[in-house]
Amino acid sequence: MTDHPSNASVASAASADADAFVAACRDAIGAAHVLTDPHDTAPFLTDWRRRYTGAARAVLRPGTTQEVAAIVKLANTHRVALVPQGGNTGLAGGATPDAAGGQAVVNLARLNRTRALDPSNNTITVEAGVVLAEVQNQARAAQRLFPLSLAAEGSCTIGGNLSTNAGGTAVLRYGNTRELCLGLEVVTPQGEIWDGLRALRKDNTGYDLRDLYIGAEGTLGIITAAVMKLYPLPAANVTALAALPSPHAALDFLALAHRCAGPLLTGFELMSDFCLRLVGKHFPQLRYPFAEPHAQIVLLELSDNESEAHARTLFEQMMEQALESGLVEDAVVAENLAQSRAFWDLREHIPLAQAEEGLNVKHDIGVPISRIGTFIEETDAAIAQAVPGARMVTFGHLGDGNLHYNVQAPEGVDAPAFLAQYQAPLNRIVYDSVHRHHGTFSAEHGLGQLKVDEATHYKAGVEIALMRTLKTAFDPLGLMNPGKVLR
């Protein structure tokens, strides 16, 4: 008779192997950068929204690409799963370990060097842990623009931006992070280093590995550095707020702005009246910008390489047409940088005001731009029928079809109870509507662990099968961020 090991002995062996992994990591990257004490690891184990809290065998903080590669090789030897992490600002739980305690977090904040800045080639080469705002500042010092801009830019990192293919407020003109990247350096799941740091805009030499890693959320390998595109620094930015009667009018105004401004149009953000009322309620210093209420507000921005006078003249002509045609009910143009910043503060404080108001059901959806007005009308009506009194916080990047379509509990209703009762049915209403309109249930935040099941539900079987084939080919041991993107 063959004796089989007990569950206790298997668990003991696994624990011993994990302990050996941690000890080997101390030798590889230095004991000071291997965190195991609960007090030290706690900041790395909860996501930004505080929706997920995991446990980890250790938090590892490598300082070079070679150290990342050494960690991955050790993980292969000891069969320890790794969770790559940047600034830990993600909104889908993609950088949080599971609750079992056997995974290790690989935080890349120490990979924070700029390797090259080439103004003539309009490129900057940075490591994964460089904070987005630092890339913007270095570009500006060289009279260049790095256009990726989002609310977390003071703490999110380039590696995280690439891993989630972050969007932001300038996608309309410059595209998502994928469009801003020319080359990557990646540590593969086997611990090898792929040097794809090519600062080239044309390179037709086979499969585009770069685009596979971007948006993969660390499930195919760990991005350690990137070559990012820069652009000429605009001579002027002109910002305005326009009041409109409906989302349909906003779409017509967007078409007019495209005709009048063309590539100068760099921002076109939609905000409902309730969004700005909520901001004013919780941040009184940010006042409602118009004397009368309006159903929708658009924040738009032009970036001009000629002059501020040229930009303002163009802006005034566009606004004159919009007002005369009735698309726009009222408008105010920022007179200086401080007023422009105040306009953007209104937009950026919407998520903060929501948090102050209480728990809510968030959606990061995208539909074809032409369908946005109809989507909002139909889905608002379905939600009102399901939850009378629900308050819609609808805002986002209208210019690229991405809305943050959030549902706040009815006035006076306990927010946690509302979330527990209605989150699942509201998600189904919204995502089914998105699907009918040929959209996506995750436009810029990624899947992480939050939406991994939605992917299986809404994506075609052949697409999921192809994704699984890629995952198995790249990561046959399943050690790269398991449970994210795919189950």
The other form holds:
Protein chains: 2
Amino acid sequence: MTDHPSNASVASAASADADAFVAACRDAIGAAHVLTDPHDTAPFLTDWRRRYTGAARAVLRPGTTQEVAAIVKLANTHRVALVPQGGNTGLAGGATPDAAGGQAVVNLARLNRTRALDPSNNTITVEAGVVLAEVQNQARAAQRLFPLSLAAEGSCTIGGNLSTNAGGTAVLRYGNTRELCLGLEVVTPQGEIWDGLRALRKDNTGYDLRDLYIGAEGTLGIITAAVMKLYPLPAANVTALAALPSPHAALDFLALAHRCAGPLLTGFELMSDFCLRLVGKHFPQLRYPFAEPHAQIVLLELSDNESEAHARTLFEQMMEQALESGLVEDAVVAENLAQSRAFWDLREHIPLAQAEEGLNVKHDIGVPISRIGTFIEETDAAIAQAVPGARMVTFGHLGDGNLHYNVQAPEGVDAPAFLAQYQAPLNRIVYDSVHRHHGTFSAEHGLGQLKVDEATHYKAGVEIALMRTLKTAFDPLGLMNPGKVLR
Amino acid sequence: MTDHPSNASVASAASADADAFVAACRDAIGAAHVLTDPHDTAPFLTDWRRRYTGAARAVLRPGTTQEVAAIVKLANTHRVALVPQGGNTGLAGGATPDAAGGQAVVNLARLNRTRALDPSNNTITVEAGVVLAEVQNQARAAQRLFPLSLAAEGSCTIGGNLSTNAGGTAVLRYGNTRELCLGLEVVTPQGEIWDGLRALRKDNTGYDLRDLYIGAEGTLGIITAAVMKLYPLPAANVTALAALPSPHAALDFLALAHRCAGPLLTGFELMSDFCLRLVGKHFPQLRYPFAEPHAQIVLLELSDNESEAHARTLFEQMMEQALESGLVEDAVVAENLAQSRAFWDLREHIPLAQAEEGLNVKHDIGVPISRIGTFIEETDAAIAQAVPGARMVTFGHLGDGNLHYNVQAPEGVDAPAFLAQYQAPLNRIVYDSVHRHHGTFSAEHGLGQLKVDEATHYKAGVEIALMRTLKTAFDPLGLMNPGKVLR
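Let's compare: the form predicted alone is above, so bring in the form predicted in complex with a further copy of the same chain.
First the chain shown before, then all remaining chains and molecules of the complex.
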């Protein structure tokens, strides 16, 4: 991490002005936090899935909001484009610089202080670089729940969660990251600091700047801190599995679960029979949970502020109704924490089993919940016609309309060859179908650089024009994460 | 409402171009829907509280989104400023034109169709002019809850609710109007139609235009339709009253109620002893609910998806804990719907009792919940010093930090004289105190024209500059509700 002589030659590859920018950054934030040696910068220049690799004149690691502002002011002076970066766990390439080498990465990991935790107000104020799991842990220590939860929680940061409006497993009850945020601190593209760190549930005093920065993927400014909502810690989380004949039945069962459990329902995950067969094939210790095979399995979770016993009674009443009305074919309520864990293991091993089975085409799509059954039927049929034998791995957050609608190569077919031939046409079939059903081609991962062209393809011209108006007004020099969200 | 000869002379009072604009509007939306006769236009030119009265060259009543777009295009051609208007029940003068007579009011009441109700997706798609109570009724008919509820619900419209981000009594559980909206249709200041009527819980495909228009009070475009969230209809709503020694105790009690009831807690309203004494004075049939006087009374509501019996048991457990720990001095749970109604009557008669007692200085403020006790203590003391004998009428939505912190003239003092002398200095004391506690001077009513100067006074320059950047980028000609939100 130290600044040694070889840096000079790297810097000289860029223009003289690049040198001047990097030198000024060293003055502003300390040489130890300006990385230019390729060994030091490499981990910051490739995305987590290794789909994108870029180059940068420097990786800057500011330690305070004021240092971020100083960097942005220097970027204005020297006309250097900046790529903000959190935990670098995004799935759309939003935090990777382009290949030209002129951009600078601004990694926010050193902004990792918790500024306040207010249990009476149910809020926590954290800097952008605080890791998500750390926010969860601090909340729990104060007998509170921070409900955002996703696979990368051990390394993703709250700034990245906000910039991509991350989703995760509890959206059904608590909403996306957007719904969990009350206030922001942001460094504008001009290097000004906007202190919008409000901790209020109600504030109607002008335009909603907060929500403009959330989900903007660092293209309108750099989020440096946030006030996030906390909730009372539930007394118990209890899970259950239900077996159903079809996605249509799962929709009716979701309505029943909503009616019976109301806001206690915090999870409703759909998994097709084939998903669980795939898990069983590659992880034989994870047993199929029912004696007979069933077309669809739903994992439900209740978060209960009274007691585990109350949650279990509620589940039993709900399942009884569902079995009597013929909606559900079989059901099992977890007896204890270990069994709850085992049910979630089934769900969480689906992507791992997919990886074991070979490369596949992934889609993070969303449609109105009422259309999920029809969407799956129609799109499955279109894919079967286009790619005979393709194996559908359909699972996801049914409760909020977000499906991981993935396609595995036909049995015995070489996966890389399958991908090369079918990835693009499969994407088109799926996204066209999503579009017909008024859905989205990116439910929780964002646009980054991966889906900018899809946005242009599927969004109305007036929407793209409004987005461009915003971008130009906020960032007229185009210094903030260029090429992401918009081109 | 018909177009008769006297209109000609009214129109001629404006410029020749005004005539041309009004004539073109008659062609575009039908002469019957272009009001220029003062008898016809008067009801649209004064706000509900009769604090502001403006003039307009016409009141336009389009019947479709396309007609709204046509009007906006004509306004561009003729450079006429437009004032969008819903039910005209706002409390900040946001829907009243200025006095010059050059603006045109665009009243959206005729856009009153429900375009879709999707129970499986828990969404309703309504046009801007649909009255709030109508949305509630349609939801209920489909066994769903639309939780937005406020005093003006019989005449305010969903377009106005969205444009002002209305709050109301259920924010604690369901959030403001912003949190209840999934998608919008908007006519831009250039007269383009943006179809953002998405019915998705997750959609991460670019900038959040929706939240930009919500709460913008018609200054960035005209909302013409929206997709709103619905919820399962609770099986029972049960209320209770608790007597407490202080606002500080009420805060601890709120934490206890959150812990015990979690998301079932849908109301937590604070009322000082003086509030209830005032109600008893002017409405003697509404009896003080406890045998002994208590400094503070809290009204709680539980919305339960199981049963009334379950809600009552939960209340009893909660009150037992609160009484045992000394937080609460006395408590009573409503035995039936009539008693629940009577409890709410106490709360809802406070503003009416205030009106009976005489003119007073009102504040719609919010602070972080944890600061409410200290805020009340400090501000009460400052007011007592500035205006000896002033009587504080403090009540409101403690559960979301929003207080109606009102000041009644000292006993025997002439109210109009009191207002003339003390309104401005009292506002300054209250808003300065709010500012010190990181609160807001407009929690749920918006800025309109009433609080534009407060915004300039209390907001940081960088925030006002960002708001101005947005306004200029979206509405460079300044045709959309000029003078509101920003000046």
